[in-house]
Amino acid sequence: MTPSEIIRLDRQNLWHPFTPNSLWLDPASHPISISSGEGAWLTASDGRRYLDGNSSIWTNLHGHTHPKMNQAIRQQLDQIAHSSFLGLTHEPAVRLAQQLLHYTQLKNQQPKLTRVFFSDDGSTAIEAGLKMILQSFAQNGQSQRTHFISPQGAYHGDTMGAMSLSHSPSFHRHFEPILFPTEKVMTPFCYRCPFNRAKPEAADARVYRKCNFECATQAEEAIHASRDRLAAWVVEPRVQGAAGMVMHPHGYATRTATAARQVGAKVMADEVLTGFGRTGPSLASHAENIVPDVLALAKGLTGGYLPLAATMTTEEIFTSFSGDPARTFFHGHSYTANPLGCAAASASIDLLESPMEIQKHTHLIQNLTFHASTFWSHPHVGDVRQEGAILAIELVSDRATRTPFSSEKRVGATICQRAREFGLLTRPIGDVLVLMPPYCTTADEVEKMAHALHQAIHQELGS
C-alpha cells in the first residue's frame, strides 16, 4: 500500500486508543505510519525516519529489532507458538518466572516474592492482583479487608478492578457508577503541593521543597484509619506515569509501605512503567528498600516486544489457596505464558543483566541528566524532573506562580506535533513533555531528542 492509501484506510476503518476522532480524522491532520524500525529510530511508510522518545509508548527497552530480541522469538517460534497454561506447562514460562523471582529479589528484605501469575498487559496484571489479594483474605477469616487506597491521579489500566483502583476522572469519569469505590490520598507531588511553601527555582521541586512530608502523613493517617478493613495500600513507587509523570520524594512509598504493614494489610506495587530499569534500579521498589506482597509488571517486561504481564506474589498468599478446590483461584487468560512472549521477556532480562546493556542504561541515564537542566533556558518551563532514564519537562503559562496553560490550548500535544517536523516522536501528558528513550539511545540521539523538543519549544512558545 502507498503510505495515503494507508491512511485513508485507516481513518475509514480503525479506531485508536487514547485518540481524539475529531483530531485523527481531520484532513488538515498528517497521521504517520511506521513501517519499521531499528535501534532507537522509526521508519514511516513515506521513508522518514524518526527518534522514538517515549520507547513506543513505554514499552521498549533495547530498540528495535534487537538481533537477540529477534533470534529468542525465532527459536521458539520454531518450537510452538502457544499452548493452554490452564493445567499445563512449558520451559519458557518455568524459565521466565526464575528470572523474574531473582531479578526482582531485594536481599535481607521480608515479605520474598515467591510466585509469579502470568496474565496479558498491565490492567490484567493489576486486576489480578487486587483479586488474589481480596481472595486470600476471604479464605484467612478476613472478609471485612475490601477497602483499597491509592494516591490521586493514581492509573493502573482500564478494566473495571485497574480503574477503580485508580483516580483519574480524566479517563475514567463515564464508568465511575460502575466501579467499586477507594478511597484516595493527596498525589505525593512536590511541585504543585499546597504544602510546599517553596518559591519556584530552576531545579526539580523535590530538591528545594519545604514541607513537612504532608502527603506521606496524610496517605499513613488514612492506612491507620482503615485499620482491619484494608486489604491494600496501592502505589506508582517513584512515578505516576499517566498522572503527568508525577515524581514522588523519595521515601514516600516507604513510609506509605510501613503503615500498610502495621495494620496488616497488603501492599500492591504497581510497576507497569517503573520496573525493568526505568527509574535506575531493576524495580523502583528497590529504591524505596520495599518489597511489595503484589507486584504487577507488564511495557517492558518483553523488551517492547509483544503482550505479555506478571503478578508476582509470595507465598503467604498463594498458600491461601490450596486445599480445598473450592479455594482455587478461578481467574485467567487464554494466552496467559504465552510461549512467544515468555521467550522474549527472557532475551530481555538476560540483556538487562548483562554488562554491556547495563554501561548503556548508565550513560542514557547521564546524559539524560545532562540534557535535563538545558530546559531551564525556556521560561515557560516550569519544572524539570528525572527519575533514571524517564525526564519530564512541565510547561506552565507564568513559572513565578507556577500558573498552567489553558487545558484547551493543547500546548503540550502542539509542541510534540511540531516535534516531528524535527525528527522526534513523542507524546506528552498534557502539559508535560516526555523523553523515555529505549536504553540504546546513544550520546548523539539523545542530544537530537533534546534539540527536537528545544526547537519545538521555541517555535510554539517563543525563547
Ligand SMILES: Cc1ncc(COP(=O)(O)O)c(C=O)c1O
Second form
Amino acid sequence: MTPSEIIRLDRQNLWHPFTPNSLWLDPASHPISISSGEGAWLTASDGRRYLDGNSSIWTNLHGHTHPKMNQAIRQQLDQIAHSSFLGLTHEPAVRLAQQLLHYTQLKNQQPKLTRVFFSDDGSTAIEAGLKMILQSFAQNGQSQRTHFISPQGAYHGDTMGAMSLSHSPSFHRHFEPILFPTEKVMTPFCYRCPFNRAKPEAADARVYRKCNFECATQAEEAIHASRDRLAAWVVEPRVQGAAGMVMHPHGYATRTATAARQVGAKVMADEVLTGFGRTGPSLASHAENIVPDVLALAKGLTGGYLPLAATMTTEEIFTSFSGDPARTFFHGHSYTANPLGCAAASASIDLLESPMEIQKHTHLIQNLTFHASTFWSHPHVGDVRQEGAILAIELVSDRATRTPFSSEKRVGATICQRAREFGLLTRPIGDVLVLMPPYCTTADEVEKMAHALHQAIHQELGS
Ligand SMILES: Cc1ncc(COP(=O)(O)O)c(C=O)c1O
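Switching conditions: you have the form predicted alone, so give me the form predicted together with the named molecule.
Below is the entire complex, every chain and molecule, led by the chain shown above.
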C-alpha cells in the first residue's frame, strides 16, 4: 500500500485509542504510519525517520528490532505460538516466572513475592490483582474488607475495576455511575501542592519544597480511618504517569505502605509504567524499600515487543485460594502466559541484567539529567522533573505564579506536533512534555531529542 492509501483506509475503518476523532480525521492533519524501527528510531511509510521519544507509549526498553529480542521470539515461534494455560503449563512461562521472582526480590530480604499470575496488559494485571485481594480477604473471613484508597489522579487502566481504582475524571467520567466507589487522597505533587510554601524556583519542586509532608500524613490518616474495612492501598510508586508524570517526594510510598500494613490491609503497587528500570532501580518500590503484597507489571515486561502482563503476589494470598475447589480464582484470559510473550520477556530480563545494557541505561539517565537543566532557558517552563529514565517538562503561562495555560490552547499537543518536524515523536500529558526514550538511546540521540523539543517550544511559545 502507498502511504496515502494506508492513511485513507485507516481513516475510513479504524478507531484509535486516546485519539480525538476530530483531529485524526481532519484533512489538514498528517497522521504518521510507522513501517519499521531500529534502536531508538522509527521509520514512517513515507521514509521519514523519527526518534521514539516516549518508547512507543512507555513500553520499549532495549530499542526496536533488537537482535536478541527478535531471535528469542523467532525461536519460540518455531516451537509453538500459543497454547492454553488453563490446566496446562509450558517452559517459557516457568522460566519467566523464575526470572521475575529473582528480578523483583528486594536485596538482602527474604523473597516475599512467590507467585506469578499472567495476563495481557496493564489493565488486566490490575483487574486480576484487585480481585485476588477481595477474594483472598473474603476466604480468610474478612469479607468486610472491600475498600480501596489511592491518590487523586491515579491511573490504573481502562477496564471497569481499573477505572474504579483510578481517579482520572477526564478519562473515566462517563462511566462513573457504574464504577464501584473508592476513596481518593491528595496527589503527592510538590509543584502544585497547596501545602508547599516555597516560591517557584528553576528546579524540580520536590527539591526546594517547604512543607510538612502533608500528603503522606493525609494518606496515613485516611488509611487509619478505614482500618477494618480497608482492602488495599493502591499506589503507582514514585511516578504517577498518566496524571502528568507526577513525581512523588521520596518516602511517600514507604510511609503510606507502612500505614496500610499497620491496619492489616494489603499494598498493591502498580509498576506497569515504573517497572524494569524506568525510574532507575529494577522497581520503583525497591527505591522506597517496600515489597507490595500485589505487584502489577506490564508495558516494559516484554521490552515493549508483545502484550503480556504479570500480577505477582505472596504465598499468603495464594494459599488463601487452596483447599475446597470453590475457593479457586475463577479468572483468566485465553492468551494467559502466551509463550511468545514469555519468550520476549525472558530475553528482555536477560538484557536488563547484562553489563552492557546496564551501562547504556546508566548513560541514558545521565544524559537526560544533563539536558533537563537546559529547559529552564524557556520562560514558560514551570517545572522540570526527572525520575531515572523519565524526564518531564511542565509548561505554564506564568512561571512566577505557576499559572497553567488554558486547556483549549492545547499547548503541549501543539508543541509535540511541531517536534515531529524536527524528527521527534512523543506524546504530552496536557502541558507536560515527556522524554522517556528506550534505554539504548545514545548521547547523540538524546541530544537530538532535546534539540527537537527546544526548537518546538521556541517556535510555538517564542523565547
Ligand atoms: C500506571 C499504569 N497502570 C496501568 C496502565 C494500563 O496499562 P495498559 O494500557 O497496558 O492496559 C497504565 C497505562 O498507561 C499505567 O500507566
